[in-house]
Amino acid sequence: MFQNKINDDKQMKKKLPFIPDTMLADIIHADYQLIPVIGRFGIEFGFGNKTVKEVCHEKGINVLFVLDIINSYHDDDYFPKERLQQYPASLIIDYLSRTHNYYLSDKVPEIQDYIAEMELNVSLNNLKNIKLLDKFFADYIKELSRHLNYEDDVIFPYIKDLESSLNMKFVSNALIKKIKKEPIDQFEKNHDNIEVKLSDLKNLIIKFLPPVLCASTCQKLLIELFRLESDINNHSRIEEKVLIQKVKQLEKEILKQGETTT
């Protein structure tokens, strides 16, 4: 714990590329891959020369949280997990939920369109391989949807209940029983690694897919798979190293509060 605190302090002192007074447009010019990340905060284009602080103030968004997320995605070595754990769970969950929606509503359909385009523009002797690729990704979508929907429908509401109970200083017996029966530890142990199959799919294309007529579409598909994998890696890091650890602390506080009221 002490070493983690030292590492966090070092990261806080590190000269970050993006600070409250950085113009939002400059961030996008510096790293265009942050466009969807910024969009998840409800920030749309047309912000002129406004700084991150100015845009967040207008939108009623926590500027420090936005910057911690943006800098974490931009720089893999920057990840102040202990400071991120200090933000309200509801704030973290809102960002993660928006990310889930981005995957299922935007990224997955985009990748499906590339595969469908390849099916329409492939030689007959290679059609079987593209259909295999399509099936592989379809199976992945099912697994991804199940994973994300379970978090949205079960895990996130549970976490909100924990935080709400502590804020209202009222802990029900039902919530205490639920913590004892199904603590977040169980979810952590069974937390699916949804990045593994993406890696398998990329290797299938890179190493084993015979040359296709629509090479440019295949290249675009591969690029989007790499982008999705990178995004999911960052997403999982927030869930595992920030949210789950925060929930463990919430559970402890609630159980402790429950003991003092019995």
The other form holds:
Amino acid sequence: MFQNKINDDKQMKKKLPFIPDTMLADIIHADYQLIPVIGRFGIEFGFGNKTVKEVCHEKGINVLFVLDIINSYHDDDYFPKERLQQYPASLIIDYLSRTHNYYLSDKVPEIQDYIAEMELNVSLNNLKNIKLLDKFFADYIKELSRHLNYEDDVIFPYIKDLESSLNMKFVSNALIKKIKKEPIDQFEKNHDNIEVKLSDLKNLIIKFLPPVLCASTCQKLLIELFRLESDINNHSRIEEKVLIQKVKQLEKEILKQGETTT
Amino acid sequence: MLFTNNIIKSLGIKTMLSVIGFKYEIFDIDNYIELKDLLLEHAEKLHLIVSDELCNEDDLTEIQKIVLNSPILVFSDSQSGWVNGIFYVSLKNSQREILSKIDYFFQKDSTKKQENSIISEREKDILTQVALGLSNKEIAEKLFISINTVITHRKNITEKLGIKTIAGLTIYAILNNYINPENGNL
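Next, give the form predicted in complex with its partner chain, keeping in mind that what was shown is the form predicted alone.
Next comes the full complex, and the chain you just saw is listed first.
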């Protein structure tokens, strides 16, 4: 009996990836971690028994892109990077920007709230320890915001420029200069790892923080740190393995076009 | 065990206890006689929390005799701290003070130094210097070891603690009192 159950679960997994005809509600039941990902596409609840295809059509969203993102988020081994690179850069960027916004406007304040709640509900002995974690996280937020804002304000507009120039078949000299001077390779080299400090914070809490009075708040904090970290991991993978690689292609094409026109 | 006949206090104390995550049995009783009867039945219970409108000091002395070694915590309008083997918590205290005192009473939120054998003494020396903001080269010179040795130690420290960044290691060093927060490279 029990064995059957395990086989059923395996069978369920084999049904993956999710396809356009999968009911959206089934996807959420299969993996509730996808809730924020689906939300990022502007899809709201109340979709009844509609399939992914139907919901996306109504909203005017690219079904295949949504599915590739959802499937790769759901299953680490599923990562069709070549196919992902075929989507317009603006579409990928739009998703990544929404994700940035989700981190800074939703996740970070949520985690800050838990830390603040802990500061109110620990003994005096432990207060100084929580304050240390608070400081550590505050520094992390600065680093994270700088990282994300730089991408939003500098890198993403540059990529959109590349794509629209190619689409309009008009390449400005300024853009060519920029590609030669600051190609995406430079950004790739400096693209720092923004997950590592989160992992440190998790271990500080799990392994070394003396037990606190407000155990349940501490548990919630830890769960949110895990969620944020795994979300950022997935996000970085799309940036590094999909977007940056695509941009390299775009840069090459533009330089080639530039040569033939001049 | 929690004894009180005041609904506000009862709810307040229950909330405090649930914040700590402490399991308790609650008895709503009106007077000291009832309390004494209940105690005779449940004398083996470990912690006892009483609100002081139920009994005067003489009554408490008698309760102590009944419950023998069980610690007693009394929420009081007037007293505070240990008095004659009874731990008083003043109702005038702030939330944090009350939490800290209940916590102290139950010895749960212990910040007592844990046996810390995760990293060796030598690794502790290296970690302290890292947290103080020294570079590998500076640490090597200061401790009379080669840079490679410093790097090996740092690798082992990071592996054992699961902490990779200097900021994270600094927090660890402060948590364990290897350095003062003021000196930390935060």
